[in-house]
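A lone chain, given as structure tokens: the form predicted alone.
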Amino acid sequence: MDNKRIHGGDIERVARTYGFNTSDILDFSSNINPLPLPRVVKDYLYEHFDTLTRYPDRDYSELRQALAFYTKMPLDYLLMGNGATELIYLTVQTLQPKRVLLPVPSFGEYEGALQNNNCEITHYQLREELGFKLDLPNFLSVLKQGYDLLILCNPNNPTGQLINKDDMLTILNEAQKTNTIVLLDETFIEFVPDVSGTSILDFLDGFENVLVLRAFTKFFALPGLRLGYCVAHPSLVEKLAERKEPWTVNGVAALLGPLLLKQTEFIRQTRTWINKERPYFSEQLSQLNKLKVYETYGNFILLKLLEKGATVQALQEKLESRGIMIRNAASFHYLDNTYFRLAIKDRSSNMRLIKNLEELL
């Protein structure tokens, strides 16, 4: 695999390498809600498992009726993939563009997708200088000079930063002017503070070229169930769907989808810790010496190694020797070894981390 698509969570290793149980490893690593799913989750998986010995429903109706009542969106605007991954893929396969620009660091996925069909791909630098924010001026000047695709992530993975919804809404128009595609890409959006106020769902019905990608594996924890949907103008929906294969989401995620938009208690919960444990786990961590803690908006937190000579990889085998992973984030383009990526867990944990960081710093 391309060192630029390397995830984290390879907690099997850690726990080899180290004689661990899986189980007693923190695994920062993986940017998940650490928070525990409701238990009717389980038990309705368990009273319904005879739905597994029958093929899903071709058009999956019913967990796209949950997404139509969870996203406020009609349901011609929706699609289902076995996760984003799936439909980042399918996308690149169905528009087949020549050119596209991608700004960088991010998600490796998008540079698999692209390479795979032999696209041109501009990379468009956030600079460390700026906190990695994206210079709209400038950006808006390389829009312009014309792209079949541009793939976005909002907030960004690694760099937690986020487009507020006006400066989107610029680009898109931008990218409406200039016939490029956009590929929107929110999975991190519910961790934001403001949903609504960030999200530009509201507004897809103006735009026919945005395909906006979201998934259950983040915010509901469940990267194991793959399952994304994809939420866009039906002209865009109708192409992917020609493409796309029939029953790449399975029977449980089919199952399991729609009563997971219903835990409305869950979600609340992961709202409120989410919007306590960030600011307070970046103030912890910024009280660090030789450490620098960047402004985040998602579920995890990038930071870089001040020391002079100090690399991620000696840190990362030190805490894995306590039962601690993070990500080494040098195989996001341009990040080096003194880059790493931290998930925002429980209280407990954070505080785990942040000592043996300081014990070891």
Contents of the next structure:
Number of protein chains: 2
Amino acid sequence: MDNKRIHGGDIERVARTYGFNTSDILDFSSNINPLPLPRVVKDYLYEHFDTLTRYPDRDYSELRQALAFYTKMPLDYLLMGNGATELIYLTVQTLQPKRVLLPVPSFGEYEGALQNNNCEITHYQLREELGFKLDLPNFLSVLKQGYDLLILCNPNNPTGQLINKDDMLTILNEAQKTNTIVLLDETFIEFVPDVSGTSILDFLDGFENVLVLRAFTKFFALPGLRLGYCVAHPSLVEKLAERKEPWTVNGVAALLGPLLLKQTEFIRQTRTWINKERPYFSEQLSQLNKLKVYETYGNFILLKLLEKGATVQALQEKLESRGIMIRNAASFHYLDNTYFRLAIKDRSSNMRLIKNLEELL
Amino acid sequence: MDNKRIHGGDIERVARTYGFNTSDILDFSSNINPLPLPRVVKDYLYEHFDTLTRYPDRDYSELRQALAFYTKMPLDYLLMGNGATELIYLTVQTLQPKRVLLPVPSFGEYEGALQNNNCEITHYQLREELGFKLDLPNFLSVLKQGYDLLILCNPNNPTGQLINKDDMLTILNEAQKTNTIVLLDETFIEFVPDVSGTSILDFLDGFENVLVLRAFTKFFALPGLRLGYCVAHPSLVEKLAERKEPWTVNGVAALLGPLLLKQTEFIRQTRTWINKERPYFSEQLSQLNKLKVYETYGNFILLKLLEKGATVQALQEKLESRGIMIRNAASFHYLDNTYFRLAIKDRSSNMRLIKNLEELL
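Okay, that's the form predicted alone, but what's the structure of the form predicted together with another copy of the chain?
What follows is the entire complex, opening with the chain shown before.
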């Protein structure tokens, strides 16, 4: 397995190694909404189990209609995927870009898809001195050099940094001028304080060169469901649809998707939780010794061990032996064995981690 | 949508058009086991719904262990996929074959995967005069011309014809001599009268050039689950695994797969049903006027309208207005608008179709 494609959430390994039940492990390595889903979701699946005995509707009409309502986008702007991951791979396979600009550190699967297609990758380094914030003028001067594809993650995983809407539109306009397609990964955007003030969905009809990725994985806390989608101009959606494998979205995802989007109370509670817990957890972590905490707009936080010689691996092993998982960030470009990423969880889980870190740091 | 990639099972369309509930439609267009799954499967999913709130184990260890037991193959011969479909696409993408030999009529998705990769396809015509049975000496003489990839479906969809084990081993040996990789689709093989006497799984360690595809879709009647697997020499499995997207198999599939393989009573009943119903349904259909019924070893039957000027489209419309779906086979190579395919269902459904055909033909 390529080192760049390590992921969080390997609960089975930790459970086996230390003899825990998987359900007893506190997993800060996967960026998943910790709020419990309404019971109705589970019950609905039970009642409609028979849906699995039929092929999913190949066009996923109901699902796309529900998403059209949720995103306020026209139906022909929507394409479903087996998580956002399928759509990353499909985009690269379909567009076959030669030269790709990739700000890093960022999500490892971009690299996976690009390598599969032998793309020439230019890594644009997000600088630690700037708290990994994008230096817009500098970035634009690089973008102007001309690329077939730019991949951006907003807010960015694992740094948590956000590109605001004005800056993003500047980037998209510049990309349009140089015929650069932009794959904009917004899978964490539903966690930012001002979603509609940050997402560029409303501007998509002006950009035939932009694909926005979204997913149910993180916000609806169902990574096992494998449900993502792409929002883009119909000309791009059609290109991808032509190349797409059929039935990649499973029947459970097709069934539950529309129901999940209707859980307005869960969505409201999630927003309340993240807007309260993100500043609180960040602040609590900042008070710990020998730790640098980076600003975040996502549902996760990047941190760095400051003590000389300290490694995340050592910390990770100690935490895992206590049934707590964190994400070693050394697999990300330009990050080393002193960086780790934490999911933001519920208050009591967060405090349990703080207590353990106090003891261990 | 490419005409060659039409599929059965579009229940939603028929329900919308004629105002039926999807559950009231009798679907002979999808080749799915009609036996009801044991209740325990549905209950188990309900009890373990929480599995969806975690990422699936990326190696699918439990699932592969269960399959190793079921197939009696070593663990490192197994690779999981989002239905067999993902593995068809992955195989073609990974091997990037230039020249491909494809006996047709056969399953349309092979063509889809090959076209995505701009392969040069040689269609080998299975001849109607032979009941679509493979003419082995003739086929071998074509195979000897040298191809990068041969795709075979056994038993073949939609014709129902079977290549017996001796003939198959002759083909695989010949392919080995000419460095031809063989993608052998055995997704329907669990329905043939003598599974272990037909499948070539036992011989795989002698063939580093053969990939066998299997799926849960048809036999376990869960096409919405999206669960397939590939059995091949570890050298081939590793190549595919390296290129594979992560988490393509969803959490429900990973959860239910091992449980399904343990349903020995369901498996036994399915074998009893198909061995009884296949000859009975074929015989009953043969007694209808103006209809040719082809020999079959699968859980489906290919038929041809013999009356001059008769079209499947006309028959199909009449049946759909009565809530019965059949598969127009005109989208398959070398078949025209007089061919259709029927799934073999339970006795009462089969007899209901016979009665309707008697009235309509």
